[in-house]
Amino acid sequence: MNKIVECVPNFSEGRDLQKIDQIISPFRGKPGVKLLDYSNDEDHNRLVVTVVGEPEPLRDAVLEAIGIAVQLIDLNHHTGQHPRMGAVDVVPFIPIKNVTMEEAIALSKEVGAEVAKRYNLPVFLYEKSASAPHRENLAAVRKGEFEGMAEKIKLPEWQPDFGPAERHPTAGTVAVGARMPLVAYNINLNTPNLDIAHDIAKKIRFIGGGLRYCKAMGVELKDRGITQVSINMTDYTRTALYRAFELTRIEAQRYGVSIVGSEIIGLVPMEALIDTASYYLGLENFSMQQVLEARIMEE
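Could you show the structure of this chain alone, in the form predicted together with another copy of the chain?
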């Protein structure tokens, strides 16, 4: 694959394995498309799929899977812990290789327009594809969920970007957009005091005056008797992983607390870790072109 885009569609079905299998079937055995992972959560009643591909075959497979989900999932009978506003809740496209953010945005808009046309589903563009600042944040778009969307979608500021200004009777609405790869990164502290973890989280995160592309909160790891700064790095190319790690270490010092380790949840682009190695080794004149696997993947 020369150009690679990742897509992480979230579907509102985490329990019926037969339906789940049908929804992911368009991602299997297609040239130019590779299913990397999928996980369904029964409590959340949600399916998260991770798939990569060349832009066109990926687009076609995603459109097909959305069609199946719209047919199979009825939000009127959906219960689960995770907030949701549609059978297909959110469809982010992420540029991975030889693809610009502009191309990923264009792809998301193409998919959004086609979803509205084929399935008569109202589509909100979000994140980098958003048509207005108040629509960038997924939580803001989704607020009110499926139930509230019946009225919300009639408000002038919540007109969908594509499709009818009316909630689909069973499939609700969907958010489609482009974003940077997200790295879920947690840093473990040798204190059971959740207040400390939360204080540190507040200092390192963007909204607290910390790092630009960093979201964070304090979490208790009861079984280990410690706490954690749970972080989402929303653009590792701008805010590097090691910066969150070192800043956490420095903030922890004033509490006499230290880091016992950290962990990456799910997938991480190699560049995020290689950049970290490069920092600690003080690498001079280093280029990703020196990484054997990067060269092998070139076409």
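We call the rigid core whatever largest set of C-alpha positions still superposes within 1.5 Å between the two forms. Given the structure is predicted, the values throughout are model-derived calculations rather than measurements. Residue numbers count along the first chain shown, from 1. Compared with the form predicted alone:
- A two-part rigid-body description fits the chain between the two forms; in it the smaller part is rotated by 33 degrees against the larger.
Form predicted together with another copy of the chain done; form predicted alone now:
Just the single chain follows, nothing else.
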């Protein structure tokens, strides 16, 4: 591939394996498109897909997958720990190779317009593609979720960028945009008390006075009898993963709670992990140029 764009669409289905297989099918066996990863979480009831490709083949595959999800998912019967406003909740495009952010923004707008046209689905542009500053933050766009969007979308400041100013009866709405690579990073706590996880999330996220480029919320993992601080690191080059881990550990101490593990959802840039490993190992003057795989991949 000469030009490479990454797309990480999130679908509101994490339990029905047959539906999941149908949704990801457009990403398989297509020239110019490569399915890198997909992960479904039953507690979150969410599917996260990571796919890369040339702009045009990727666009077509994403549009096809969105159509399948709109047909299969009815949010009137959807429950899960993760906030959601649409059957296809968010569709970010990330420039990877020989693609500028401006090109990724143009691609996101092209997809957004086509989604509205094909599926009569209201589309909000967010992050770098946002049409207004108050629409940049996905959390602000999604606030109210599927249930509250029926009224929210009628407000003048929340008219969709594409499509009808009316929530789709079963598929809700969708956010489409372009952004930097994001790391979905979850930290598990040895307590079933969701209030504690919520309080810690409020302390570490930027909007609550915590870490820049950190979004966080508390989540209950019922099957395991524990809770989780679910984190999105929106720029790992400026706020490292180890800072989120350490601040969570410090805040958990006040409740007598400890960390039992952490997880990364989907794919992660090598640099994000190397940075954290370098910190915990106390490496001096270490750089990515010393990573074997990084040197091999150089052109």
